[in-house]
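Here we start with a single chain on its own, the form predicted alone, put down as structure tokens.
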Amino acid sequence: MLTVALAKGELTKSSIELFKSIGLDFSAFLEPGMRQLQIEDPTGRARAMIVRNKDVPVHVEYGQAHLGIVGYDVLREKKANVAQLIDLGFAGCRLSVAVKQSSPYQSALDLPAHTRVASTFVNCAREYFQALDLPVDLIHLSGSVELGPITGLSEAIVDLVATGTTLRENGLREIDVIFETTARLIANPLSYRLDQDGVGAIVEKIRQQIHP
């Protein structure tokens, strides 16, 4: 049976809506009270894993699910064995640097050697200021990275922006975007290459929704 990973957040409406567009309906994921972490569609032709955003491409790239949504940021991070297939344009943000908006700093290469950066994303920042040639001491958070700036923890910061709200109520300003990043659809590429359970064919409806 042909498995999907979905992740838990932002993109879940989304990826149910787009999937319900093509005959896929896991919509029960988004009752009130639900707990079951895998489900199949009414028709039995298919059924979803709900996962953590960041580990979407690992449940697709060792094989408990032939597809999966996830971010471009996450798949950038990561670095799974996957195949990215379509970006499918919904979820816009981007990967930015940020420090305290009383800051001296007008861009990233700005920034003293060895300056403290927060992120989440520590390996797309290690890839960002090492072809900066900027050498800086990165800081692992798991969440909330604006509190780098504002407890004296880090003078800068690398993480998602949005619209931006968050990091001015927060006395932040971006001074570098570093990549947009989108929602893409990712395979399994042994399952892809060999079309396991339709896979092909699935991808090819999602495709001919995004791209009429």
Given for the second form:
Protein chains: 2
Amino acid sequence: MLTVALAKGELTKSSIELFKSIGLDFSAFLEPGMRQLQIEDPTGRARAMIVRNKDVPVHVEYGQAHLGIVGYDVLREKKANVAQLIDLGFAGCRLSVAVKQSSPYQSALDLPAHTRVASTFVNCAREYFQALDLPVDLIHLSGSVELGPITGLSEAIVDLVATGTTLRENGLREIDVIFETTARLIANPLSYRLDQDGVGAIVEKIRQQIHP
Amino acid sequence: MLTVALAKGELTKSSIELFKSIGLDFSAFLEPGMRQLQIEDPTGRARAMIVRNKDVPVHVEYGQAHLGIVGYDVLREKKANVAQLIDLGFAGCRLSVAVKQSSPYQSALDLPAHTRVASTFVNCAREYFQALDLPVDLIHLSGSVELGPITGLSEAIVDLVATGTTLRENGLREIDVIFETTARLIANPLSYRLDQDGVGAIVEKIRQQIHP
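What would you give as the form predicted in complex with a further copy of the same chain, now that the form predicted alone is on the page?
To see the whole picture, the full complex is given below, headed by that same chain.
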């Protein structure tokens, strides 16, 4: 049966709406108190699992899900072996470098060598600073990265910025954008190439919804 | 000022109660709708930050917090350079190997070579299977590890087990315990050795609460 991997959190609602627009209903995941991690569409034609953002590419890479919807930021960070098929346009934000409001630095290149940079996106941050030929000391945090400059753990952070409210509330200022990110439709390369369980037709329907 | 790092989630309440019993009140973190990540004790003698489990040892290692409370499982997985001072006894659970109810395997040693094992604790799992001289293919997930055997992503999982309810609900069976874990009081080694900001007296008070 065709199986899709959905991401818990900000992407859930838009992803479910997209599948609904092509006739697959996974809205049971939005019911309050829902604890199941896997459900079937009421017509029995497809199944969906709901997992953490970062786990979507894992389930797709190993083929337990044919398709998945996940942010480009996760794909860049995890370097999963999946086919990136369609830019879905929603959940737009950017991965940025930020420092304290009071900091003298106006761009990432102004940062002194061996500046401490805290991030949950250490791979993306490492690549970015390597491309600038600027050696930095990366500190891997799992969340609340904005605490870095507040507590003095790090001079700078690399974090996702949507509206900028979190940065402002924490007295931080964006100095560079590393890349823009949106939700992407991804597929298991083999399933997609062999058109297993009708995955090709589903992808085509989604493409027509996005680029009518 | 003395600063302590508390872990969001299951440890929060017991950690705050412990500090309250020695005269430091961080219960503002328990108020509904609380968004601040750092607060001061009302007497102004100490500060607390609340961060993800895995980030507690990071803030303590880098010295932004003198003390922290975190599970032994996180310390084993992250191998942070912190001083482990006191076993606090609460938040007990175990890191275990589990397989499907229907699986023929009765212990980790029964698993065939190159079995796929899903876990959020990949370092602990790697060490355990290396000590058994059993090569396994580890799959790093960020959450909902119990999906592994259900979807066929992995034959086994390595995950924290408290009551066993999650395993049972997902048709899984524990076959080996890797280690038992409880909450630990940790300190920045240098702060503790130099007795910065009265950290020694606080540790002594906690020790008397735990081992009166």
